[in-house]
Amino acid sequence: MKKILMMIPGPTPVDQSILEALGRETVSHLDPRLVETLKETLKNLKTIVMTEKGQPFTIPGTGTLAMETALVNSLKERERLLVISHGFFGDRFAEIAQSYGFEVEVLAAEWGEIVEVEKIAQKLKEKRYAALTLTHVDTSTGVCAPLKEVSEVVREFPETLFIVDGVCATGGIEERMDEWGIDVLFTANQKALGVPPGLANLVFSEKALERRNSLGKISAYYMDVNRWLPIMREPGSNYFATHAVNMVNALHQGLKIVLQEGLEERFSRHRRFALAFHQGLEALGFKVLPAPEIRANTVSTVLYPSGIEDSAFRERLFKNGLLVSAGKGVLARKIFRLGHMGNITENEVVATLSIIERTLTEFNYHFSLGSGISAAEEVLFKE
């Protein structure tokens, strides 16, 4: 059977010695071995994140649940929360918060625009928010928010929280939590840290554990970061909940890869990455939807030349050995969205595009043979 390069916005490709970790023996959540793993993960997140008196928490769950969790500490029931939208998953914060009765304000800039940072300011100057949400990557998208510049508004308001969503930015994207006034920073484990999905990783910071504590009993058990907080604290003191065992195994050498490589190579690494796939892209006629100075380094929205139908170019690139995704809303049948991140090296740049460029041929597609290898292959080999 051919071995599927699989070049999507998450789960990313996964370094052997992760999956080694991953199948390990299985121990008991508070086996010493395992306790000291969970407590050098912890503040190997907290590294990452850029934060000393943050509080990490890795939860058994996905992204959805961190953004559930992040909001459920945040705000009582009719407080106003204004959520900045760049797409689907900046929606889905206006989901799950008006599931619990809070008070959502939505700020949404056109699919593959970012909400200009003068108009959060204007809004937060307008009413009192008791939180902020931003979505630091929207993978829907493509777009990268401009999260230092956000953060400097938000400061000025100290009695909103400032939330953001890392899922598809953190450990491939410049983070710095205490610098920034970051409140809660969440993140999941299969995107830029490489990881097989299944954790839900989130940082609060003094501030935020101290709006948690006002809000009193929360509409929430499993997602209650005080019921979590004893073991976060404490690892093996405390029991709460049967912790993913392997998955922190997982966790745990997927961020020591992240911390060897370097976070400043990381970010660079993953902007290399990044400006390879657009420029050989762009060289074979595709476009990337973003303007350049918004566009994400770990995905990208790839529109589709004329005479390129959606549905029938990735059922063949498919056969042909890569899997990309479909658009989402919007944008469904009009782009198809590639991830580049975590740990791939240029083996599987050149590679998603040579399979491109085969693809391309069976669609009797004009172009000129080998444009867009060589176009990415400027920027990774360049001296």
Ligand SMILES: Cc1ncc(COP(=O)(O)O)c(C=O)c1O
Contents of the next structure:
Amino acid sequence: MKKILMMIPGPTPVDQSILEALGRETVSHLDPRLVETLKETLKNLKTIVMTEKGQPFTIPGTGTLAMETALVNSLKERERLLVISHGFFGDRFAEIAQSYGFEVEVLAAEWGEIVEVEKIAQKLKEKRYAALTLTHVDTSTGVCAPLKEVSEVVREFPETLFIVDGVCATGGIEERMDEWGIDVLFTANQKALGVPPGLANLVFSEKALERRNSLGKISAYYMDVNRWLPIMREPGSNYFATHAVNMVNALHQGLKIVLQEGLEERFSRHRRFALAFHQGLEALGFKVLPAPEIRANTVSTVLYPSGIEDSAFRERLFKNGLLVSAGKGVLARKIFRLGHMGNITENEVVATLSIIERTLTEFNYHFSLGSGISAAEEVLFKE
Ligand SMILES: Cc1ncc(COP(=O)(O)O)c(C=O)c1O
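One more: the block was the form predicted alone; return the form predicted in complex with the ligand.
After this comes the whole thing, all chains and molecules, with the earlier chain placed first.
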């Protein structure tokens, strides 16, 4: 069977050493070896999001569990939440919040654009919000929020907790939790960390933990961070729920790879690969949806040139060995989504463009063969 190059925005390709860690003997969640692994994993998670005092959690579940955990520990019923939405995953915050009876207001951008930072400032001046959510990279639109700029605004409103969804960013794009005053930052395994899906990884600031305490009893049991806190502070000391021990081993190895590469190096590699894809695809006549200054380094939303039909094109790509994702919502059939995050190399970038070029030759489409690869290589090998 042909090996498929999986360039979707998660799960991302998994390094063999991570698979080996995942496949190690299943031990007790209280086994001293697992306890050590969990301790180191939590410490490394803090390093990746650049926090000294933040409290890390890793909980069996997915990114959506992390979203819900962030909200349910930050607000009470009828408290007000401001959601900044740049697409499908921003809107999901609003849906979750509504299901808990929080008062939600959404500031949404056209898909492919961002909410202006001044509009956020204006909104926060008008009313008191218990929390604000921002999706660092909305995977549906390929838009990267101006996290630092938004953080400078939110900082002026200390009564508002700053919740950041880093699912499509953490470990691939810089996130300075302490410096930028982020209160809850979370990600899932399967994106820029390059680990198989299965763990929701969150970090709470001291302020966020104080907020949790101020809420008293909340409408959650498994998602109550106070129930996980003893295990996360002192792994092995206590039982709350049986941890996904093999997943912890895998995440541990994944985070080790991130730190071995070095954060700065990893962020700049993601920048370089994103630019290589953007230049390569544009040389072939595709367009990248967001304006260059708000394009994510982890995922691209790629508009088709005329004459190329979405499902036929993606089907052909797959036959030729490349998997990309379909557009969501209003972007369905107009774009494909290309993931370029986690543990990929220049080889995958070039191979992806090669398969795209090969596929284009199978359509009645005029372009200069090799031009995409060549434009990408200018970025990869000369810059
Ligand atoms: C930005 C963002 N947030 C949240 C999620 C939800 O994560 P999961 O699918 O792991 O529940 C995703 C999934 O793709 C995402 O891209």
